[in-house]
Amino acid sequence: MKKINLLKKVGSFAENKDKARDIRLHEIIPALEKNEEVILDFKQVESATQSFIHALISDLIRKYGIEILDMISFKNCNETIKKIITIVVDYMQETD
């Protein structure tokens, strides 16, 4: 199992692109490649951008399918960062 804890990372606005990118790239895919279950942390993240969330996850779901959501979880979200992860899966289910 690998723990993300993005207020670490990104602080309590996420909202920079290319951190998300270097996430998904360097921390998330070689979990995901390892079969590990990917826990994404957002603990005292106030806030996030749609983009920020699309560069996140949007490829993951694109290379692995839908399925992959099955192997990341998304723990301590706020409803504003519920509501954007939310859109941006419903917006890939519907690109698919």
Contents of the next structure:
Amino acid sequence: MKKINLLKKVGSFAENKDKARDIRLHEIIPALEKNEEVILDFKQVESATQSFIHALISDLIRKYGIEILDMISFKNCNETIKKIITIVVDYMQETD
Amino acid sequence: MRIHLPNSAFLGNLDPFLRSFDSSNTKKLEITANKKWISVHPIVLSMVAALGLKIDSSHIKCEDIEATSKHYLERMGLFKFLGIASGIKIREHEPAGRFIPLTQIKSSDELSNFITEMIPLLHLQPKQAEPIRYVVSELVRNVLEHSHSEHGAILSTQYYKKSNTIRIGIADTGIGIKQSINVSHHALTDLEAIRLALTPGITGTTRKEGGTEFNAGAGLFFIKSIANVNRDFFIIYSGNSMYKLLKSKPGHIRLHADPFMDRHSNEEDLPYWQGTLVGIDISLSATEEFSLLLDLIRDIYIKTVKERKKARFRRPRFI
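Alternate state requested, the form predicted in complex with its partner chain (shown: the form predicted alone):
After this comes the whole thing, all chains and molecules, with the earlier chain placed first.
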């Protein structure tokens, strides 16, 4: 199981899309490729932008299918972050 | 080019100021100002500063500003951006609680640092900070990713005590929205390009629903929604066109995917702005819970994507 502490990497306001992409490419995807479950820990992250969450997870859904969410858990999310993640997951399920 | 700093230019009455801007002869810039008092929205300062970065200071002529508010222009850093000596002496002190002077942001990390420093400077409560940092992050990232401007984004912010409002202006001198959106779409006019850019799920980076791995086409829709829900002004000006979200009337708030369905005004024959200008007012007293706003956004966003997808369904041909 791979646990990723987002506060350390992106600070309390998760908005840097470049960092989101780096985390996806260099930490999430390698773990998933090894069939490891991934925990994205948002502890003490106060907020996030839709762009950040999109850069973090949308391509995982596009590449691996929505079933990939069975391998990813979102931990310690506050209400705002939960809602932004839900928006991104929802619209990605409506994509072609 | 010629620009006149008027007595008053805020988002509600910005149109005459924009119409007075002479965008011809892009090698020179002449700045004049109201003689008595200059009270302008940060979008005006960001606009003038952005022009200043494009032109060698030897080709910038700024008349002696007589208005007492010239100290404000100096403190906001306007003359530094123009590369001209104002001759105004002020004692600079921490800008906490009042404003963020003109700032140039050219990279992703610069933006992240700026946002971290910005919130304490504006002395905002966490609830108030949330929409403001969200707006700044998304708007400046749009500039960094889509404008291709060598000068990045020019931003300034001012707190207005009387209205308890934070006013933000962001300018770039890049390719403009039409050229950016038309990488993947076919907007015939600047206004049509602005309309597309404000529509959820439309991005210049792809025609595909859901966007690319990096862009979803949601940023501007989120920002317009924040302004709409809080009944604030929001302006976007690019090329010869401007879209202005007007303050919505009290009562039930409804978000629309099509920005032309919102209470708004627009103009198509304005002086040409090479790049994009965005201005937004965020009322600190009226700030709705951000998470409630997200519920509204989710509903309209998903509905819009579904409708667009349905519109592309193949239909059986009955003969």
